[in-house]
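To begin, one chain is listed below as structure tokens, in the form predicted on its own.
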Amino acid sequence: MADTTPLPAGSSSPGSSHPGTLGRLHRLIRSNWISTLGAAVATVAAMGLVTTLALEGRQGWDSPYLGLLTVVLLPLVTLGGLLLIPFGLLLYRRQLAARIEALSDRPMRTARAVVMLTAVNFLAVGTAGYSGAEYLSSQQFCGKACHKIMWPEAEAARSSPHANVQCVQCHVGEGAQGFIHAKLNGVAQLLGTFRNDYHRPIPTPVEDLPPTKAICERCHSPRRYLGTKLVVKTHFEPNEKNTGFVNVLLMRRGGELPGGRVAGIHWHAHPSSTVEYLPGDVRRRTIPWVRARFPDGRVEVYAAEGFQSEPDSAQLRRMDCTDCHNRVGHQFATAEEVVDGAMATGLIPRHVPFIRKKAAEVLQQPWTREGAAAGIRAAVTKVLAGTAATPDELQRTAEALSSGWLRNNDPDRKLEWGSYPTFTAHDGCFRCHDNKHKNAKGEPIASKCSTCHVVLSERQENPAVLETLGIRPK
């Protein structure tokens, strides 16, 4: 008696020339070499992705190239393979029926496996797409995998106050337009990398940086009153005793007061004030002409000595956060700052005569990146010879100086001490507040030190104010 049990939906009886859904899908993929190749490529890439993630997990992303493989290359290859399947069917559409008919007598035992693997492919691409977007926004990708020539800036960012801020949050504008602009600019940078003719050092300021309203002001309101900030800086004299001294300042950061009046340093960037200036050079190290619009409507124009002409409005720049905080995300130290910091934390022994002066001289020798560590150690050994320094002190001193040099120098990229000055200190202020910028009446821009800070202690080795504040000097 014949078996009359109905077949499950989507299936067919053995030997039937009318296969079910899975069989038809399998024959479609096998109907031409392009679709077959696409299915094979997608399957292999997806399985490679799954295997890599299973073996390495997210820890493998510490390697920039492995991260690039797992969240960019393999998903793209998988997606490309999947797109080849419909492309092959479209290309051979006129021969499709005959090709499928020719496959009717061939076994289809792998149909279920093909469908399962295809489902895995789509799941893998979807999962990796989210992970890829996250990885492509990270410092690991920007500073090492993609912009490898930017590694000094990436290292500087890791030790900056914005270490947890992703590169793209400041360097890529909002929305699709900002993304496209950044990628087009990146193409030019990529070509420069391949040709090995990129700028050395990396030029600053970044001309196409998104406006501060789109980056800085997302976290820092220009209307907020910031008050005063205590700053304590320890320095050492380059003399025999390495005399230490401490400067203690109260910085008048200011902002908008409850009554609406604006005071302090951040007056320059407040929305009610407009400060426009003419850059004297491409790096904005000099400013020969300034126009200030005050909240009460008053306008003052100040020009440096010898500057007579009225600049074109197209040449002017409105002062914003980055005109003073120009190295807020990628700050490089000077040789003296490296030595002072190491001495303040006890890495360099103060009891060695002239160690402050000699350590700075060691740092400013023309080392190479390959020979810096060994060369600095040999120089430190020579400096400490005949002194009371212990082997442990020699080791700490050599490590502190070599790491400081490597962190701030790269001869291949022409990165050296002083390549990137910061304008948050006197070098920035004195571009305008130097008593040489005067208005039509001959009055200079206000340059009283107390406008920006109150000096609580200056060049004192053990200032009493630190005891009052509960801070012990180093």
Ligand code: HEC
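All values derive from a computational prediction rather than experimental measurement. If you superpose the two forms and keep the largest set of C-alpha atoms that fall within 1.5 Å, you have the rigid core. Numbering follows the first chain given and starts at 1. What changes on going to the form predicted together with heme C:
- Taking the rigid core as fixed, one finds a CA shift for Pro288 smaller than 2 Å between the two forms.
- A movement of the C-alpha atom of Thr390 falling short of 2 angstroms is seen between the two forms when the two forms are aligned on their rigid core.
- With the core held fixed between the two forms, Leu96 has its Cα displaced by at least 2 Å.
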Second form
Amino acid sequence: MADTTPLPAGSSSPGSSHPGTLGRLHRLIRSNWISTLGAAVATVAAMGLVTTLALEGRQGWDSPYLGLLTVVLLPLVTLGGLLLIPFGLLLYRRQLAARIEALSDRPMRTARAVVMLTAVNFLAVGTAGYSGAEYLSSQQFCGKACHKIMWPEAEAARSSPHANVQCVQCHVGEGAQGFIHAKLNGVAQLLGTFRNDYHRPIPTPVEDLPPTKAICERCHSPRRYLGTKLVVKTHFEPNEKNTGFVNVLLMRRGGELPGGRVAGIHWHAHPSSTVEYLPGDVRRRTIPWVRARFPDGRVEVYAAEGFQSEPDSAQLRRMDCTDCHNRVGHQFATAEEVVDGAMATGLIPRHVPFIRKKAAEVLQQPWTREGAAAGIRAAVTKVLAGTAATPDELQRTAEALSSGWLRNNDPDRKLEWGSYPTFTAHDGCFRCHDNKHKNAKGEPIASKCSTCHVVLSERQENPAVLETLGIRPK
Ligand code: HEC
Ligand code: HEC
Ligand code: HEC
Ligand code: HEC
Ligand code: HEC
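Right, and the form predicted together with heme C of this protein, after the form predicted on its own?
Now the complete complex, all chains and molecules, led by this one.
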């Protein structure tokens, strides 16, 4: 069937021996398998790119994996596919004429149908790629599928204020660079997991945690004035009566006041101040030397007693959010905190003499993950024997203690009580605010109680302040 009507440029006619530009291109591409493959690969990748970009628009750029896919991988694959086309033509140049001839009697309609159907396929590929990248960034993947060992962090993250923040939003920096860095590191971790020779406990600080400007500050402003915050902490004494007491504090969180003055605890992290320090050990639990640049430009150096030499600036670390909020993603409790919490909420009966002390001792025993529930139950049964505790109370006590133990311990990983101390409390602050870090004039870093908080009540059973505020501890 020969068609002699002139055609507009760019179009072609089915089976025409004088095809338009599109038709000619199509025949060239189909003239050898390498060019065909190249064209297919380029189209799949390009469609994938279009789809991921379109879908991503809805969500913002908060997945670094998606960033890598769209910014690096798909364009590279498209380019590779496009390069294969001329490569195939070059390789098969001898047979080119004959092959094009052979193709000329195949109807173009089939070709169009194939193109349409593949376009639908490509959309599917893009969607699959998108969901794949999303899955790779999900808490499920990080905490369970791949990082099986990290279940305690995943578990702790789920019950933290950041329950809906994905692991990668804190652990992977922005863009493709952050992603590649994290993945190279991930390969090493994966090898460690296979060989079962990874560090136990998993070391902190996480050396290559991105700077908090790239993680925390995407959601939190370091300038925001937070003012003061009322903190009420309920504890119980390890005595016969399990005497309850509360600490009531007004925390001076501070920030930038209207007018620009920077005050309170958050001054360390304000963009106009710089606090640099020399870590005394890899875990940053001790700090012998500090240099502070204040918002007014003044610079002060404070050194611990006996520490003389000025450290090499390469060893210094600039203080940021995680120097205090080190457990913000994954807070692990101490045995005492577990017991205090369960007593405050009434899960553990306070009328049992010495229960605070004995319950904490039960938690300190060297349980295994398999044996903990039964072992703790047996130990609690023994502790409660001969007391007025009911079977119901025994049940709740055993459950509260075993779930507390299981959440905070994993002997396989050497995760124990106190493995990861919290620096947003005295342990962290007193690394510097211990009255022993002094400047050249012998003045210490401010260490009065009221620098950080107003202590409204300390170790009192029924402080009047709670009455005044209308809050009564149970
Ligand atoms: C809100 C931010 C945030 C989120 C979300 C987060 N992390 Fe973390 N993670 C941290 C910080 C901060 C550290 C401690 C870093 C340091 O001290 O240098 C840390 C430490 C860790 C460590 C080292 C061991 C430890 O307990 O300190 C592991 C493993 C870890 N995170 C895994 C995860 C996994 C898995 C998820 C997701 C389920 C996750 N993280 C989600 C902020 C976060
Ligand atoms: C994706 C956004 C996001 C990122 C990233 C993020 N946060 Fe948050 N953070 C939140 C939100 C939202 C809340 C409030 C949760 C609530 O009140 O339930 C919060 C709560 C907090 C709180 C209050 C905790 C409490 O007990 O009330 C602190 C402290 C905090 N974030 C610090 C950090 C630090 C430090 C980092 C970086 C390591 C970080 N956040 C990263 C969104 C984020
Ligand atoms: C010098 C230590 C320190 C640094 C540095 C620091 N914080 Fe805080 N931050 C605190 C303390 C202490 C509190 C009061 C927490 C409390 O007592 O409950 C607090 C409170 C907060 C709160 C309010 C939640 C609450 O429980 O009161 C948020 C949100 C927060 N910090 C985020 C950040 C972010 C984001 C950064 C980094 C830009 C940062 N902090 C840097 C010590 C610090
Ligand atoms: C790396 C050392 C270091 C750590 C850790 C540290 N600080 Fe500071 N802090 C300083 C220095 C240096 C100053 C400035 C000197 C001064 O005010 O005497 C300061 C000043 C302060 C001030 C006074 C701000 C003002 O209004 O003038 C407060 C409040 C404060 N810190 C609270 C805390 C709290 C709370 C923690 C623990 C969560 C903490 N700091 C941890 C070094 C540190
Ligand atoms: C450098 C800052 C800083 C100084 C100085 C400081 N504290 Fe604190 N204090 C804190 C922080 C931070 C917390 C933790 C608040 C929280 O858990 O929300 C805290 C918590 C407490 C608590 C509650 C503990 C609990 O878990 O129940 C008491 C009580 C307390 N401080 C008393 C004092 C007294 C008394 C002094 C003076 C001798 C003092 N602090 C000096 C920062 C400081």
